[in-house]
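In structure tokens, the next block holds one chain alone, the form predicted alone.
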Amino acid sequence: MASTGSKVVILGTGGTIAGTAASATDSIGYRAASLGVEAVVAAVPALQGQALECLQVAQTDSKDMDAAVWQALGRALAQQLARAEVAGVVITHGTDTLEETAYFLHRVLAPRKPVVLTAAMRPATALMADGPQNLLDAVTLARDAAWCGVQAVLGGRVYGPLDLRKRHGWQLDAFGSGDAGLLGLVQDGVPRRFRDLRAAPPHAAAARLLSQDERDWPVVDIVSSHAGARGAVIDALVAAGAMGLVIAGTGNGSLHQALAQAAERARAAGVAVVRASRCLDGGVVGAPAGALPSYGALTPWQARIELMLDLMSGGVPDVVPGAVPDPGLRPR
């Protein structure tokens, strides 16, 4: 449903943007997810008096993000987007898994109204907290029907769900968008678009993922290739019930020989295995003879979500089917 309303709904999930510390100078030793979403909104004077509605979906440090929260968030988001009076939705989130949640929502909902995730690198009690401005910018985008789809805004920069990457552990300017570049900026309260967000239908398994008990979601794990990698890691995950594996390979998705051998054992046991690149940018290009299939430009964390959806849609053959509709991202 396209936007016809004027109300913005803010869904809170916790994170640093809702964090507190004993001292205003402490931006490291804080407790995430300490404040409710209403308190976070109340700290932004420019939002007072606006047509807003707050709903606390979860209260978690995003490092602990899990399937239950994703499912609750997806359901809440779908419900709010279906309301005619709602122009768009803002989601307050932690930075650690922000890129994973953005991709997940993009693939299971593909909304036709603005859905804007925002977060903060400093807690709400910091001397120069970044959360209030980020939240104000997010509400600005959520009111503008021209910004439909899932995106994230931090530091005035607007990122797409396919391209969002957390690139630094503690600096204020922690995110990037790699080769694709930004979707746009919010400058002095005015959005400025650089490129359009590529529209994509939700995955075929999206409805099942949101309705099925999250404990029954396919188990997909990520393994990293590195010097001295051991195939026993893959063997252990298969023994523990993994239904799918993403191997974050070096460079262009290359695998240590011990992992490659273990991957073949896993496939022989009926486990779906794909490769990705552990590099933040570039993804996997090409498919050399005998190489494991990949999801191209998707990061290991995005590939995990895609493989989980593919498994739920009815199984994955030797070459993973083209579930990602964006050009250049089809698995091969």
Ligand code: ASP
Contents of the next structure:
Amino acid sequence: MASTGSKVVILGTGGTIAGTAASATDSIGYRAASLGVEAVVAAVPALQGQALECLQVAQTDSKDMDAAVWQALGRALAQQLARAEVAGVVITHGTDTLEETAYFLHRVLAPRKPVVLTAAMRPATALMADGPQNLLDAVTLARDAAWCGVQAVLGGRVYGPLDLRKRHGWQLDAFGSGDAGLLGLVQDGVPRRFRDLRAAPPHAAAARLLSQDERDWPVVDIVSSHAGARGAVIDALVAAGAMGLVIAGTGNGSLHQALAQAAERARAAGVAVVRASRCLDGGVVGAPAGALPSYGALTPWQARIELMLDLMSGGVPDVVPGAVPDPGLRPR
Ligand code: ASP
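Having gone through the form predicted alone, I am curious about the other one (the form predicted in complex with the named molecule); can you provide its structure?
Then the entire complex follows, led off by the chain already shown.
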């Protein structure tokens, strides 16, 4: 539904933006997900008096993100987006799996109103907390129909759901935007846009994913290729019930031979196996003869979500290597 309203709904899921520490100088030894979303919003004077509604969907450190929270978040978001009076939705989240949730929501809901994820690297109690400004910027974007679709804003930078990458463990400026670059910037409440988010339909299995019990979602695991990699890891995952595997390969998606052999055993046992790249940018381009299929530009974590969805719709990419379309390039 396109927007006619001016209300912004803020869905809280926890994270460092809702974290507290014993001391204002402690930005490492804090507890994430301690404050409710109402308290996080109350700490931003510029948001007081605005048409906002807060809803606590979860209260988690996003390192522990799981299918149950994703499903609850997806359902809550769909409900809020369907309300005519809602212009857009902000989601407060942890930074650790921000990029996974952004991609998940993009593929499952493909919203036509702004859905703006935001987070913080410092807890709410820090001397110079980054959460309040990030939240204010997120509300600014969520009110602006020109910014429809899933995006994330941190430090005044606006990232698309395909391009968001956490690339630093603790610095304030922790995010990157892959090869594609930023969607735009926000400064002093004024958004500046560099490129459009292409409208995309949700994945064909999206509705089933949201309605089906999350305990029945296809089990997809990620394995990394590295020096000394052991095929026994893949064998163990197959024995433990993996239905799909993403192998984060070296460079352009190349696999240690021990993993390549184990991947063939997994495929023979009916497990869908795709490769991705463990490099931060670039994804996988092309497919040498005999190579496993890949989702092109998707990171291993995005590929895991895509494979879950494909498995759910029965369209397992066990086809000609390299023939799996990059969702970023699918016809819209
Ligand atoms: N572990 C925290 C989380 O992802 C880190 C953060 O939010 O920055 O919830």
